[in-house]
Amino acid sequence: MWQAVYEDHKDDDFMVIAVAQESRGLETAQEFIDEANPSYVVLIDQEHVVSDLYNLTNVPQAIWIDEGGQIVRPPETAGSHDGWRAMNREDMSMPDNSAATIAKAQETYMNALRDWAKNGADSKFAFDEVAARAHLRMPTDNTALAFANFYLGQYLYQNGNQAEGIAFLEAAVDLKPESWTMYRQIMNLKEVGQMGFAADEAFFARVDALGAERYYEPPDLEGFPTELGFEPVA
């Protein structure tokens, strides 16, 4: 899909960078990135920095950078949708309905995103200085001291403390709960460390948990289908 639209747009001055938000480092993130072949740029983030800097809560999120470093639109789902959720856990089938949800969704954004690479500031999904402040998640105090949290708990786990490491990291999540980003990598690391944790299990525990919330915010764009696309879990 990435690739695709990089492809056909490189040369209207377009460019694709993807970071992955990877605490296990290289070795993890270098499987999927083989997989993928991109010939755009991707990048490694193992501290998370990208994420602090912008205010990331979850992947797949996207920024709109113009040609003179001004955010055209901020942090946003980038064409996902929360119709995955209606996947069926045993056999990772879908429903049809869901299925199409899905699929808009991601074929809205993407040609909203053709346009603006074809178009520049002329595109109409292009948002002027005043709206994109105003689609701006500004950080809070919590935010800050979520990622020192994070920070310090990345670092005594890497560095031999597994058990203090993954309680600085809960006490990241607990200060910025709707972070799935950080919250995968707690789940990761535990996994890795063989702490007992089933991740899967707590992963969809704590997704069911939602109910109606969502976990992909719908972006401000027209077309894109806001209905849930699943049927909450009671």
Given for the second form:
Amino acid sequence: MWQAVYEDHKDDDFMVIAVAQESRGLETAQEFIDEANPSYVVLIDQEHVVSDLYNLTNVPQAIWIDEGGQIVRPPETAGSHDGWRAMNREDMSMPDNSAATIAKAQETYMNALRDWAKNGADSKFAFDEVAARAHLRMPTDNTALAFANFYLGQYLYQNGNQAEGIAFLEAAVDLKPESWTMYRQIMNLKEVGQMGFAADEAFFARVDALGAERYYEPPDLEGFPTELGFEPVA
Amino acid sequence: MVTVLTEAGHKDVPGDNTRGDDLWLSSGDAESATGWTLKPEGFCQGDVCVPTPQGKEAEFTDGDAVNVTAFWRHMGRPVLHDSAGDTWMLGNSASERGSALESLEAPDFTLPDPRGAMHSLSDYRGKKVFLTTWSSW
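The form predicted on its own done, now the form predicted in complex with the partner chain:
Now the full complex is given, and it begins with the chain already shown.
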């Protein structure tokens, strides 16, 4: 997904680091890496350390970091759009208007990223410090406790104590219900779902329960479609 | 033996180290498992020291042994363990995570690539880094 932007801008002192939030590591990640065959840096994060450090709630979320190691765009949805929720769940087909909205969202985000890759601090899409701080989502005590539960749950689950592991993992989701990453990683650990993504009736019921709330919070980016584009299930 | 989990990984520590809801380690084991150790100034990681609360010395230290969970809770950090008391999670607090983000200095981490080579975010200083996440699920 990021190969073209990386190839086009790698001579502009630009690097892509794509971190897999992947409890089962290469067991589940390898085929996706083989398929994408990226020349940028791919890392495997079995403990979800990056989600913990940056208070992430979903994938793909991205952070823009300047040459000096400073955050110039805090964590935000990396171009994805809730239009996917209008998908036909039988045949996975997408209504035309949703497909167009999704494409527009991707294009808007990608153009902003390319502008920054090329122009760095001069890009209008790089926030100054005040704006960057204003866009941070700060962790709460429940966030910190959720990640502690998540670490312990994963360790127990993968080291011979599945029953207790699941209890800690589910406690993590209860403490941080906005984290689709935790919720879906647990489904993947339990080997729920098919067709390459962890989805079952419970997942779709949870998505439908969002109503007008977002699965992918739109980034604060001029031109990015902020409308759902479909009538959410009440 | 107990297994101690921190953000830095997991470490097995030999011996019977639990007393109720507390985990007591020798100062050497505490350092290898958590990076924190007992010094005259208190419980320390590098130059950072948390003094033992006055009047509560017996809850926090016992000769060379240190109640790492008492210090952890004293620092506002989450402590969890499994029902058998075999596996302990020493977490990080919201305030330390939050102030790291608020500094805008991108929190560093070190992770393996698919071939097992380790990369730190800070290795890429001097470049604009698009740090993104993905998953198979």
